[in-house]
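Heads up, the chain below is alone and in the form predicted alone; it's given as structure tokens.
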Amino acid sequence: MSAKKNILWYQNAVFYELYVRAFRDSNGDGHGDLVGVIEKLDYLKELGVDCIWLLPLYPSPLKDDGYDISDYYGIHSDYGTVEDFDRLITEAHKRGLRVITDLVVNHTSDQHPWFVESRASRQSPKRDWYVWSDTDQLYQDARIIFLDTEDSNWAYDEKTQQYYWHRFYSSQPDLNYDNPEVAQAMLGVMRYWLDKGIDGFRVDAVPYLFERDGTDCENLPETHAYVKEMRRFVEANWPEAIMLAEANQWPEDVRAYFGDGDEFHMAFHFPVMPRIFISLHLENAQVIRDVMARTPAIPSGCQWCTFLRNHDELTLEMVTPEEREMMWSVYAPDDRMRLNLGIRRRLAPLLGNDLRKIVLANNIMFSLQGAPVLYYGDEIGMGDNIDLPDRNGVRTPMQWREGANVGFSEAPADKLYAPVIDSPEYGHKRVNVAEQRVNAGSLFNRMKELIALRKRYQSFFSGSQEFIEVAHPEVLAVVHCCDKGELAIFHNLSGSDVSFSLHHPPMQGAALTEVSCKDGRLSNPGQPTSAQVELDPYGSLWLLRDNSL
């Protein structure tokens, strides 16, 4: 069955972020590959996700795990071939699964032929494909993103005795989008992969494409103008394909990247993510309500993406200094767990491997407007390895079954790209897909049920969203409305039972249905003054008022 059905497929899709190197090694070389992903497509279909997001696949020296691209038109040899990629797209679409890939537009590797030629001499035809300067004093208002490793956004080139600009690592020089040749070259890259049948791009590091002195070099008008050009190009040729923005900014700043519905189709909602963790620690829902209150409306046809964890650190850029210190103290007590302004840990360890809290955090994410994004392995509660450098500790092999190499690879253990998790709490004997599939109460099966629940009522998440007050500050209550009725979802952020009267007028005296009641219940339904919501510790309850009844 073809995955392509409708032009707004993404609005309520469930995305699955997949690191190919970590997922399944089909040829025994110790690295996950595209054929390995094909072998596991039925697993993803069983889980219930709609779209796979693949991290960078391109040839790369891997100084930044593939985000330093040396060839936009190839597949890294560890992952297979372009023909393997073509087969993956075909097999995914047969199962009704869509596929988007990472597109790194801001920079390349310093080993990319474009940059090799650019730095060859000041007279090089590609000199102006990158940002060069005689001085490192330009753009001083631009922040340094990787504070742990970089002390400047400029790097000196001995051969040509000029500086080149980089917003990330010095091995990742920024492209010069003031040069029309660069702008056209990136559209050519997009054409190549879209013609292969992918369903869109997650576009990396969007805010930094242009530089202007006297600004912070972020979110500039020129960037928005180029994004509009990208959108026109995609829409004219591949109308079902999407562009998803990675813009780690406040929601009011990200709002501009939707334009008038003529820029990105989707964008990540970064600030809500840390506030879910803050709320769980404080047992108070107010910080979630606050950040959602400052989230502006977006154009019809656009959508946020929500997430709990991903391949990077849990960013704490958009919290107060006090909240950041609290998050580090509670969720990263060991300094090795910290990176840049964030925390390099997976979801299960962050929440103390407490199944109730893990399910609740996902329930909160799934109850908010926006398309949920799951990170590979979090659906089974995988752990992390803080002894590995940088973000590698949250990019370890997927744990498929108990036993040697956790079913990831047939290679000798010392040939694996990274060691498997072997701790007593998170090792393969306790955390693996095979065991959780047959355990009805496992995290995998709870996530499978939650995905199915969200998809069953997806029409409500395209309507309006309202947060309602209840008598308990530890309860987050959100109501979704559409012409079919109302869907009210309640979350108990505390470790104690909670009970309260339901005073939301449209639901008072109405016939209500408990559509998810494992961790909560409604007593005396249909009574105007006595309907009671009862929530277990860290429990959630979904209630439906159906207009057709």
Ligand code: NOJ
Given for the second form:
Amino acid sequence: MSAKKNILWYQNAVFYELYVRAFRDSNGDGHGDLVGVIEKLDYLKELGVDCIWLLPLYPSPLKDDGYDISDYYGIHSDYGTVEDFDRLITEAHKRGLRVITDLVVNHTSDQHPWFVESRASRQSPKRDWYVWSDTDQLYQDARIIFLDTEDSNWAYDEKTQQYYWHRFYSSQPDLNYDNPEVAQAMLGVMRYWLDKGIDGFRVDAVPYLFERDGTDCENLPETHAYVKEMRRFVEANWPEAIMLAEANQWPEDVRAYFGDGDEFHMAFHFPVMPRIFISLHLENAQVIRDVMARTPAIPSGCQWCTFLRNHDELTLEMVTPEEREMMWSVYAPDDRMRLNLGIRRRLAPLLGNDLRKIVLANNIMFSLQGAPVLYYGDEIGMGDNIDLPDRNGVRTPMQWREGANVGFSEAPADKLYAPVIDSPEYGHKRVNVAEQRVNAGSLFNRMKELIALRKRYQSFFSGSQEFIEVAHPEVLAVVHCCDKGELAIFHNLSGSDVSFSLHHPPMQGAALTEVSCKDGRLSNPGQPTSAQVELDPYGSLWLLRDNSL
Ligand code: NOJ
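To test you: the structure above is the form predicted alone. What is the structure of the form predicted in complex with this ligand?
Every chain and every other molecule in the complex is listed next, the one we just looked at coming first.
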């Protein structure tokens, strides 16, 4: 089966974020690799996802786990070869799976030959490829992102006695996009990978491409102009490929990255993510409704990406200071769980390993317009390891089965890039793919059902989305409408049963069908009377009014 069918393939796709180092080690060196991913493609197919997003694969000194690139045209030796990569694309496409890769445009590693040359002397032809200054007083309004490690966005270079600009670690100097050679060089990188047949890019750290004094150096018009250039280039040559923006910003600022349908195809919806956790804690749906009300419409052909967790800390940049304090005290009671402005924990531990809450959080994500993005391991409820530094604790080996090295690697345990989780609650005995696959009620099987459900009704998610209020503040209710009918989805954010009659005119007096009845039910199914919705604690219910009936 070919993956190449339609240019809007991404709009309702389910994405799977995959950290290659953690997934499967095929050659026993203790590091996951591309051949390992190929071995596991059938697993991803079975889960039902449509597109894999691969974290950076390029050669790198790994000061930021590959987001510090030292060669845009290669594959890190831990991961394999360019030929392995080609084979992965072929094998994925054979199975109808798409593949997008990370593209780090804002910065390189300080070991990239461009920077090595740039810092060699003030006269270097590449000097202007990075942002140099005699003073560290420029751009003072730009915030520091890696607050726990960096105290300035400038680093001093002893040899040439100037400062260079960096928005992340000081080992990640920012490229200077005011230099047209840099802008062209990045298009060359894109061409190389798109010519290999990838289905697009997750573009890293988009808001920071340009700097202007007196601004916060985010979302500048110059950045949008360059993004438009990237989009024109992609569209002209690879019309099915997508660009997905990582822009951790408020919805109105992210909206600008869709342009008039001429910038990004997709962008992560950062602000809704923490609000799913807030609403679960407060047992109140209002914060989700509020942020969705604040989310502008987007041009046709564009789509949000929703997510619960990823490879970074759960970012709390897009919440109020009060909400941040609340999130920290509820979800990160131990200081070691905190990092920068966020929480370095995985989904299952965040939700107290309560299967009902984990399924509910996913069900909420799947019931919003936008393409859901799952983080590897969260489909089986993997735990984290806060003893590991930085964000490494949420990047541990995938737990395939019980026993030595959890089926991740045949290397001696002390050669693994990171220890496997071995706690009584989240260790391989209790949390592994093999066991969950054969257990009907497991998280893996619940996720599989949810993915299949969402895909069965995917046409509803491209129509309109309306949040309705029911008499219970603990209920989140969203109605999707398309020419086929209406799909109403209810979530009970509380630990108690909820029952109410549905007053939503388009669905009143209509015959409604439950399309998922795991944790909720319609007490009068098929009756054209006012519907009585009953939800179990943390339950969800999907109700369909089908125009064709
Ligand atoms: C965002 C990535 O998700 C994160 O892992 C990385 O550290 C920064 N960008 C810098 O590239």
